[in-house]
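Let's start with one chain on its own, the form predicted alone, as structure tokens.
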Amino acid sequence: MSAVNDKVKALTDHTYGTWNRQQAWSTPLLITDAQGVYFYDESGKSYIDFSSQLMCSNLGHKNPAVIEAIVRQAEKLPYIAPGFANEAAMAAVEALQSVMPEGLAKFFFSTSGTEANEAALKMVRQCQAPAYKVISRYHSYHGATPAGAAFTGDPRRWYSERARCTIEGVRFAPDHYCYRCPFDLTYPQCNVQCARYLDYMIKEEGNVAAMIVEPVVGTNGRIVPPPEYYPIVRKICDDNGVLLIADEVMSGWFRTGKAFAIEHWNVTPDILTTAKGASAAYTPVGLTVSTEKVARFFDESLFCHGHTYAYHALAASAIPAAVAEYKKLFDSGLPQRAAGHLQQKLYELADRHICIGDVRGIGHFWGLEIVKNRKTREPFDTKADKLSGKALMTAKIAAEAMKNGLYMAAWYDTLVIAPPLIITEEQIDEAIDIMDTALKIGDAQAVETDVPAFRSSEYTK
């Protein structure tokens, strides 16, 4: 074991750990294998992957069909410059056309979600000129490049702004956050003010080119909007000549029960960005997809964007296989059954644990908001705490679960429940049992009240 530890230390001594103080990167767990919904450390201990790693391993680990497609491509043509056509990209486009929302027809291939959003920014600022502003929301994450960081509402944006590494012209709108409504209103009496306010904001700002949204908020809460929200937003954008960008990097690829989350509201964006589940995380791939109306602008105008790995053959090769596996999986009915079971089990957890303030989500995409007091909704931790180095309650709960064989991603206020779409009801029960024990850490410091947990998911059906 000491030889393994020495190699891990050599790695951490010479690499930067992402989103971390580097002293916390000194002892990462070494993962040596993965299969299905489990992954394994160097001692052979198994962990249930209850967050699909970073909400990307939607088909689980070692899917043979996807692996075979990648191996075939690696043996034939791993890379060719993007100025050439390649068969892998051609097959990927055909597969993508079979699942994309109707009206989205033209693709740009990159290698990550933040790159997909970077391309979207260039497109809207060129075809919408002289308008240039982009409206985002405070509970959002759109990536780590200058455009992605600028669009992002969560506290990592603060560091990018200090380093002057973000673009200008981004404005933030109120969130559709029923549990903590920014207008202190209650649905449905609120008349969905969070959406209607956008019309006032766009008119007062002027020069607004686009609005970017995560149809279901990802990192920052798994927040599902009221049913009227996106139809209202779509109309406001149309009335004001503003393009709507749907960031489906995390919420796409059947995670919410549909191929793309925006389809739940029968709304078509002008541009859709996605990554992660496009290849089920087997290869790094990002996609920026536009309507023909947006695409026509570039028939005569220069599309001034590209990079070495655009339309990368090996990356693209995973897409057709992943699309076929998603379709086969949903034809089996397993994800549909598991999603209902997961929802019920999370509701039951909330009934047993006073530290759970809100249960919200859809499909295989859920968040548990952890609070100190259900009655006042006082949080254990805030955005500022996330950056301070403070030991967060969500991290403590997640660490306890990890000791007992359950991996959950944790943000400063929520636990991320986003298992692979292949998970069974029995495996969900196994995970919930581990969570049941771990959540006692939060209960021990929470205030006992007679207020039940909120269920935002019941407000947003």
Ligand SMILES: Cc1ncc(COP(=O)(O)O)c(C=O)c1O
Given for the second form:
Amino acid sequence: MSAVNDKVKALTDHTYGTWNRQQAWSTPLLITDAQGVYFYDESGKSYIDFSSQLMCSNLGHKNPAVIEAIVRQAEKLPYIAPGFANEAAMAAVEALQSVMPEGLAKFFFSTSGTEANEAALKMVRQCQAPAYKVISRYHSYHGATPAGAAFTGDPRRWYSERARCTIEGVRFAPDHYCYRCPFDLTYPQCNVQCARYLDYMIKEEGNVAAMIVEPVVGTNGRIVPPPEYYPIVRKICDDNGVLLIADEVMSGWFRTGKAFAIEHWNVTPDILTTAKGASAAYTPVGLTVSTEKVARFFDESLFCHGHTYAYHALAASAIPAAVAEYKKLFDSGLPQRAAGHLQQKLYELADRHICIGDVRGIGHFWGLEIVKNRKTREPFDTKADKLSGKALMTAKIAAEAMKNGLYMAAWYDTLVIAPPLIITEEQIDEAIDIMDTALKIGDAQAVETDVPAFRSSEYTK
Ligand SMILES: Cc1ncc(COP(=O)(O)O)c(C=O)c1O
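Now that the form predicted alone has been shown, please provide the structure of the form predicted in complex with the named molecule.
And the full complex, kicking off with our chain again.
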């Protein structure tokens, strides 16, 4: 074993690997540098970052403006208790106001997406009492702490439930998953039943305080709803006095082409939570943002929430710089061009590979659903397989890509295509070439049929 491997082992022996059996947390790749859309291991080998790490490095790596802002703040005032005002938080609020959907007015700063959702839960349960239930959806991830885990539809919740680390009062609504419609209907004849069912659900449940949604489903599929979905959901929430929480932890920060994904449907949530891209992952940031109406409730009532690192100055210092960089980038037109190119290239990839069942997404946020059989839509692996230790087909494809210099996150059924927004068309082509080779692993075990890949994204324009 090399000296480097020995050092990595010393790390893994003494740390908990995330979401892993600890036996499997043995020799992670040591990454020592990163620049733009590439990162480098200790041997100097480069990898194209085709998932922006955990869909968070939206500005790519080593952005000089963001780094400079953080360094300046580190030198001036890295931390001061949240009971004081600090200039970094003041500048961050001003920058955030320039990109937030209209109507979202009041902020709480924490340091992660899961904390942002915990704060949202407190807000809705306090101001909607005695109503306390929260509706979420099965295809979702909302965080690792009790509220986030309870809101989560994917198998990470199952493990949190067994550890009794969730909250009570969460119910799950049907997904807007056109490729595998839970009602076995087809859009548009379905009349968007997945959204309309909510009215029945809320009335039958009673005590519903809020609904939480990822406006474009992230880890659990990059699922974009049909155009009518959010306007219907918003109306049903309003008619029933239910608050709508948009979890934009992953879908926010221009990942879908707009600052926040919910803006594609001209719908304003009552609360928006975000993290990741807020600092482009340069510092740990979580944000819970409410309307004036929700905020007014707390004028008289205690906002019984806070953290030592709330409004952390060093964390906040990255926000204005990141916001300015996003604006500059979109003014250049590069992400808009790259997004169109990416879509085209993914469609072409699906024409060449029989293991691609569905191509879906928007902007720089795409999923390829990998299937054994396009005709029956039989998957290689299931949700339950994800944390079982089974070698998943998506993981095999992603591992092959990694060997050839392409990093791509994989879920149990989909590959995550979510490159930094700075990626060029040439870099996309470089990544697609590597995917072309890696996908042959799936093709070799898929059944040849005469059915082309589905394009859910054509439904959702
Ligand atoms: C939609 C969504 N919400 C919440 C979270 C939790 O964020 P964090 O990992 O920063 O706690 C994530 C993380 O991936 C996410 O994708």
